[in-house]
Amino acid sequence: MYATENEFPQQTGLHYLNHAAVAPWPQRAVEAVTRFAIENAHTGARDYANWLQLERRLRERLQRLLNAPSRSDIALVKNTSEALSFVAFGLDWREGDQIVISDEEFPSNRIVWEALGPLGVEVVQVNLHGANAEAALLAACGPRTRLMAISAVQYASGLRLDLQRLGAGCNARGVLLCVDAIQQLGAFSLDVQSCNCAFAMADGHKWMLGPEGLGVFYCREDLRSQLKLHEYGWHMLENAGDYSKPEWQPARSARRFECGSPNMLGATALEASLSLLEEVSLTTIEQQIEERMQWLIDGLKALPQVQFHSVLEPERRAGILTFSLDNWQHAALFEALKQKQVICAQRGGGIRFSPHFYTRQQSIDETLHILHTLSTK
């Protein structure tokens, strides 16, 4: 396994299980921040030229990561909610289209889509409770389904969905798939070209272990001219080094979704943290989840009074766990955690855990000792 000492030095005693929320940097992160600080306070921009190169290559990777067709498809955004927005107003909608969700989504999800109501956009939500999650989306594809907007991960449930089988079936149908993939993106594997992907999008802060303030949007080439601009300015022109230049237009690749100066730092922040990712793998990445989520799952177990709310089956579960223990309040044992250094959160009407690939052993073994003792009480 990589050796992760030096790039999470962690404090003694945080147990650290909430990388579905924010997650820490790498020390590399650390180390590139550093740099370009130290380099803008001495010379400024004098070599701008490099940071564009650094920018460069976080597209590329995070064009590998989503094995994207083209470092052209990929625009860097705010966040997942400024990409959610690009797609629901700049698509072309008709009085009674249906857009269909899940009932579980996280509100980014949920509320973008629920904007278009003055529009006679119709949103669908689909319970995901059943034996077959997929079938329910897809059966809800009728003929006015225009698109398909699902986490690829539900945040609270941690359920993990088939996108290739969703991607699939909207094809079929006529609907375009749009993912959100942040609970996802840097946990496990998500192939926009094999899933059939219209657009997907994600921020950095979570599993890609990078900062808040900047995120991954995916946009498929034959759809970006269809998605009505809102934003414009220099850099999302073509030709957006000629500031003289009177006629203009947006830019051809994905970029035109970027309309000004871009957040070099934050740039600077994830394509580090992305190339600790690259150096592990992801299917090693994979590996240690699953891994560290069982030796999660086998110790809630034997606590007295332990309820799942989160899939456990391997191949439905991503880096999620929520639980709750019936002889406690949720907002009470979150705070009983926390009082000990057990960084979660509270979701889904319980407690949530997300390790990342890093997560010591000894780590989880002291937080399933820490939750033996409060669950005795």
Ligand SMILES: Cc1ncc(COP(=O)(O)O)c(C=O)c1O
Given for the second form:
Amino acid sequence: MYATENEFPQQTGLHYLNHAAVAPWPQRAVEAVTRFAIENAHTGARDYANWLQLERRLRERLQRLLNAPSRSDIALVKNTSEALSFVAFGLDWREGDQIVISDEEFPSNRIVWEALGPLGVEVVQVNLHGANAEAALLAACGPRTRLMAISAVQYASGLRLDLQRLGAGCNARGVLLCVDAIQQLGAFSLDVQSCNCAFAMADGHKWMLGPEGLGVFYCREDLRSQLKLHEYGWHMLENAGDYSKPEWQPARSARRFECGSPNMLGATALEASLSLLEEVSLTTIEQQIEERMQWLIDGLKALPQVQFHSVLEPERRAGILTFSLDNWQHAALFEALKQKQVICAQRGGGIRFSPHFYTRQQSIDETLHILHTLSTK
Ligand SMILES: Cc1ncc(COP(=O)(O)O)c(C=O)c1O
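Having gone through the form predicted alone, I am curious about the other one (the form predicted in complex with the named molecule); can you provide its structure?
Okay, now the whole complex, with that chain kicking things off.
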């Protein structure tokens, strides 16, 4: 069983509230990578078969995390942006097609769609600030809408959308739902089947506690062959190990999106990190993030100058809390917090805190104390 102090031996006095940016690795990921490095030095790739087993375990963990029907639905990709590009440049667009997104998406989930402009594809941006963000998104879907591309959790405000409702609404309108899941996966459950997701993608370096540069791409089975491929190589072939065969075809599985040699180093780390998340269980992780968010909200509410930029209702929020203090420029506040070893981000016109399930209460208390002292300066 895991123990917080063993898995997260963070420097004393460091308050890490930045999981929505880049998360620290748990100790078991550090150890797995160390073992992998030593193995490489001593025996090279002699035991490559074991590495393939690890890669298979990783796919299975990601399959469970997304509740994908099969591990064949899981492609290991470079990052979220790459998977979004696979969808954007894989679908067969017609002039006049529309894509619905929100007006607060992270650039990765906006630029890729705007890049289809020369094909005559139009991007419709929806404001999510009203009481019913899902209704607004669905109302924007017209007869020419082919795809809704939305972040499960908005990176700046932390707004968590009801994906079940969006999935059902998209399905009823014949619209494909594409979910940028990077701010949700590893923190809150996501079920691609019950949400009718056509596509979902996320890199491992945030809530999944993995390294940067290895992500997951889920593509619904019936849509796989509809995505035109733009990357080719030995690894994406149905008969990947058969180098002498002149004929070839892309793998039937999602491996067709993985053109060449896999990122085994990243896979080693991410597999270890996900083993921890599975051991703790997503239900516990959700509860513990919720609890830590509430501590932060309650503590911040005690500061007279606080303005919240995030939604505060538990069913609407995830692990992201953005706020500002009236008497502080947020860039200056960010620097002052950094000086005090509070690691956070500047997003959405304020300071973004993002605790994970293991964040210690003491760390939150000390952060709130630091803020209290700063706010009275
Ligand atoms: C919602 C969202 N999508 C995508 C990304 C980054 O994507 P990638 O994995 O391509 O670096 C971020 C990073 O902050 C994000 O918040």
